[in-house]
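Encoded as structure tokens, the following chain is the form predicted on its own, with no partner shown.
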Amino acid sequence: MFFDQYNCGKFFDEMFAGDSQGPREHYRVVRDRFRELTEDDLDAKRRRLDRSFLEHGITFTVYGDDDGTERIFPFDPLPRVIPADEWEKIENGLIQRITALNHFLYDIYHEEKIIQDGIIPEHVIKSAEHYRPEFRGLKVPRDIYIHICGTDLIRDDDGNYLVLEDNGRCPSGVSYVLENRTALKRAFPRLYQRMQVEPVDGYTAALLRTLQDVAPHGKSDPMCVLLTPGVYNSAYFEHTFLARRMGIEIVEGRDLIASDGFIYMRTTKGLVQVDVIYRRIDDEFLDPTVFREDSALGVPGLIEAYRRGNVTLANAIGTGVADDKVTYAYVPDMIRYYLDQEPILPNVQTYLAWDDNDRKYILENLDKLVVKAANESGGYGMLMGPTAAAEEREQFRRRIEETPRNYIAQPVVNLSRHPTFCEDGRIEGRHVDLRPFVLSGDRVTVMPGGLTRVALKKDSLVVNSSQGGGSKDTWVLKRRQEED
């Protein structure tokens, strides 16, 4: 019933092959359990989700809201699929993504041959906002400085992964995914058995697991913690969400004390010597000693304890370089330079406007491009070129002749569509990116699926939840036995 006016478009959709074609192979028990439902038991299981993600305070903030800070976020409860082969070849994609990342971030802090070789000029590197040069040589646990990685994925119209941009700071949004799971399961657990999903609630042990890899001087049995701003941080759920079920403590600066180059908990019992933080702080906010003086959040003395090797920072100080989106532009160049291998998942084509040739290609095509300040996100500093009016563009054009440095441009992607359900309860294709979360300590470990995110408006581009967009479900199917 619900799927029949569905209209597939102009785009890649993910569910269905064609308006005419019927539901991919992959989609078809889902198809045919939701065409069973009638419009009174969506509308039961849809208000039951609500209710469990109102009562599990499952919430994000909106800052600058005048409507209040504090919203459920959306969920739809049609889940995304994604094939066995077609996840493999996603898991080998990040895998090699993070491991030439992590050699990279090592290099520039280092010997930087990179930039000797003429790989990445040296001035992208250095110019980059969240370049670190006062940790050159500083030694990190087993060199890895990307712990936690959320990488977004989008697909073009061929149904081609490329990755939009990688998430190497405080990446967020895990909660999410294993809320909706729950939700989900208890919604629809016959469906959910039959379609054999691949489990995601062992990624809270991979995490806690990953933090104890990268204890300082190899410690066993380390005391983790977790660093949050406070409770009117837009993420503030999932960290308290994420610190109970690692069985951690969620601890704010003044909970932390620096002395004689160690860090410690205040306890009822006394100081207790901390070895791992798991900061969702990030760098300029840790150390008022060091980086904002006007910082309240961060931890007197932590950079200390830090260069001296007692205090592990999950992820490491100076990983923003390569959140940088001019630095992304030279990811598949590092995969070949360090790695020796062609990208699995590639880039999504980009012009740098530093570069003279590229920067005019820009300016004579603003109208046509997605223009993208280097360090924002959130949706937040970008020109969709094709429907910004033509005093929007003419800011950009004057920022980027400002300062190019400061900005990238790509060709409009029409993301994938999903079909989802509308306010007035039909289905609707709306656009989907992907975001899967990485772990990388004593190994790399990908979680199976990640975050969906949805854009909830019409035709809109921008998923992100501070913009109108919601979530889905991710459910990565378990190889059959018979491939095995």
Given for the second form:
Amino acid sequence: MFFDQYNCGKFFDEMFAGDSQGPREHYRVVRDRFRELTEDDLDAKRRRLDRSFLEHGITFTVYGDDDGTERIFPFDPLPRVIPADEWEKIENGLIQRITALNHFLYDIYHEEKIIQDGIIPEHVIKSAEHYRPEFRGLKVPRDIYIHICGTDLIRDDDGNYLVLEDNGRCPSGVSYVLENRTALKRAFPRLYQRMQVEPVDGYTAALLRTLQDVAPHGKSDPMCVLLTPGVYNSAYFEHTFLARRMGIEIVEGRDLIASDGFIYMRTTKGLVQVDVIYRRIDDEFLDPTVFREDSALGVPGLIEAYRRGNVTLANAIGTGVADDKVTYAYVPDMIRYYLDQEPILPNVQTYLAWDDNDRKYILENLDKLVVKAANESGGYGMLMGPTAAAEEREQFRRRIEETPRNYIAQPVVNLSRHPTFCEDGRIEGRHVDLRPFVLSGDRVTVMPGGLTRVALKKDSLVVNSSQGGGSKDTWVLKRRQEED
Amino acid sequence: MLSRVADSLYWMARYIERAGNVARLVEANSSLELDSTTSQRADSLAFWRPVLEATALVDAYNEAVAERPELTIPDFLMLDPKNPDSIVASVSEARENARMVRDQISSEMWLELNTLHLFLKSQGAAEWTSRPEDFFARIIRFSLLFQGITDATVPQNEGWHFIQAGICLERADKTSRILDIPHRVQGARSAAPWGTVLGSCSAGPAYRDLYGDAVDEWKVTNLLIFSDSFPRSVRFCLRRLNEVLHAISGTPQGQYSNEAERLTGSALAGLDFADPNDVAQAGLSAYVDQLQRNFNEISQKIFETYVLLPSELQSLNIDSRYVHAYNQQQQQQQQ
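Take the protein just shown as the form predicted on its own and give its structure as the form predicted in complex with the partner chain.
Entire complex below, previous chain first.
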């Protein structure tokens, strides 16, 4: 019943090939299952899902929201399905990309060959907000900088997957992937079984193995901990979730103490040396004696221990330079330069305001482009040219002219849509993206699927949880037996 | 276990026990007020002052009432968020501590605590004076229920032992303070206040089992300080504390491995070989004051032994640049 009046609009739809056509082949079983549900069935299932999220305390915090600081991340029961061959391409593309990014970070903190060979202008790197020249020449275990990456993918009008950004600092959201799966498996057990979905719950074991792989001095059986800013952080639920699943301690800065270039954790049985820190704190807050003095979150002396190679930070310090949206524009070039390969997953076409020609184009086409600040995330610091008020466009014009290095522009990519339950119980198309999680230790591991975020507001292209986004479970299908 | 986690569990438990005991204190005194003569009742301030004295809150109240002249002592003790020992403040502190260790406690514990917290912030709580007995009963029942839920839902390992330590120390302290109230009420020498004291320690039936109906100070003191079977007596709580501290460190009974254990053992031995005549000789108020000083010292030593770790830190070579920053982080001690 639910799909009778469904309208694909002018967008690429994940489930349907077009208005008058049936579902795409890999969605047929899902469509049939949901079509046979009555509204009451669905209500009951949704209520059970919501209760399960609440009881598990799967919540996030919205800053600047005074009443009840915790909310559930809205969850849509209709899963997103990705067929095996489609996924294989994404996986290869992600592995290629993280490999190039780690080469790049090693290079710019050591020889800077990519600059000398004229691939990336020196000023682009050196002016990046999160470039950390003071860590040049520092050796990190296995030369890996980004151990945990959450790359955002979108699909254009033709269904091509494009990379929107690489989150190489402290990407979050993976706990929702795991909890969404647990909840949906319980709600639709037979459908899940029939669909032959790749499991995701190996993620935490793979994450722990990744952390152990990069222990200082190749130490075996290292002490790994998760460093959180504390209970008031919006992702605190995720921090406790991951620490628990990995069976490691979740620590705050005040639980750690530095001495003679080593880091210890204060326990009731005395001080215990810590080897690897999965830190969910940004660089600037890690050590008040080096970075922000006013920060009470970090550990005084942590940087000294890090410099001496006695403790590994995951991710390493200084990866933010790769997150910079200007650097992002050069990732395809990095792939060609370091790996001598063509990028499997293309970027969104990007204009760089520091370049005179590009800037001229941007300023002439502000009403057609999306303008983004180079170092903002979460959907902040952004101009949606076609829908913005003239006044807002003028504001961005001035900012771009004042600090061109800080801005890039991209054509509006509509993002594919996915049938989604709306408040009135009907199903309508809503825009989605996909954040797969990539781990780099001894080898690169890509979690099958990732977090599908959905913009619950009609016509909105902003999927961030802080701005009214929700999520879906993402089902990557197993390769069919006969194809093996 | 992380020191901070142990510290939070300990204080969560203390604050919850404290909320229950403040309710017991105020309930005891309200009931005395009903028994009192008209002239006494006219001077409510004089009547409530002993409770402030027994809980060392005289200065805090004077400060608060200077700002808000309409503030009554019972309101100050119940609902004033600025009084660090009020029920509202205790429950709120307990919740903050529980939040820090939410992954270490059961969802049932959190739910119970959060429900009470929301109630105390509601209008219904602000109107507690219209049905005071319901209000007291709810707080007392909450603290007992929370402890029962704790015992039935979390593993009884190190964390649970820290919770027990918090409960024992707080309960011993507050039982001694409740016992001290009649002496601080001027002219109250009848049997009535001692009966009330028993009631507010849930000790009525235990007393009658032992001594029958006639209530006198010597026997009440014997029960509430020296009983080795009544779970709210000071000696019982100290013995339990002694056990859990030894369980935490793994040290055999009869020996000690840190100052917290030594002081607890010593205080316990004092009670093991004393009786109400010793109390009468020293004066009840002076006797319980000394006990309370011991409790404070034990709590401080638990903090030093398991959280601050001074001896371990001294053996480390810590850069002086870091010491300052480190000390700043450790300043948020609770009490």
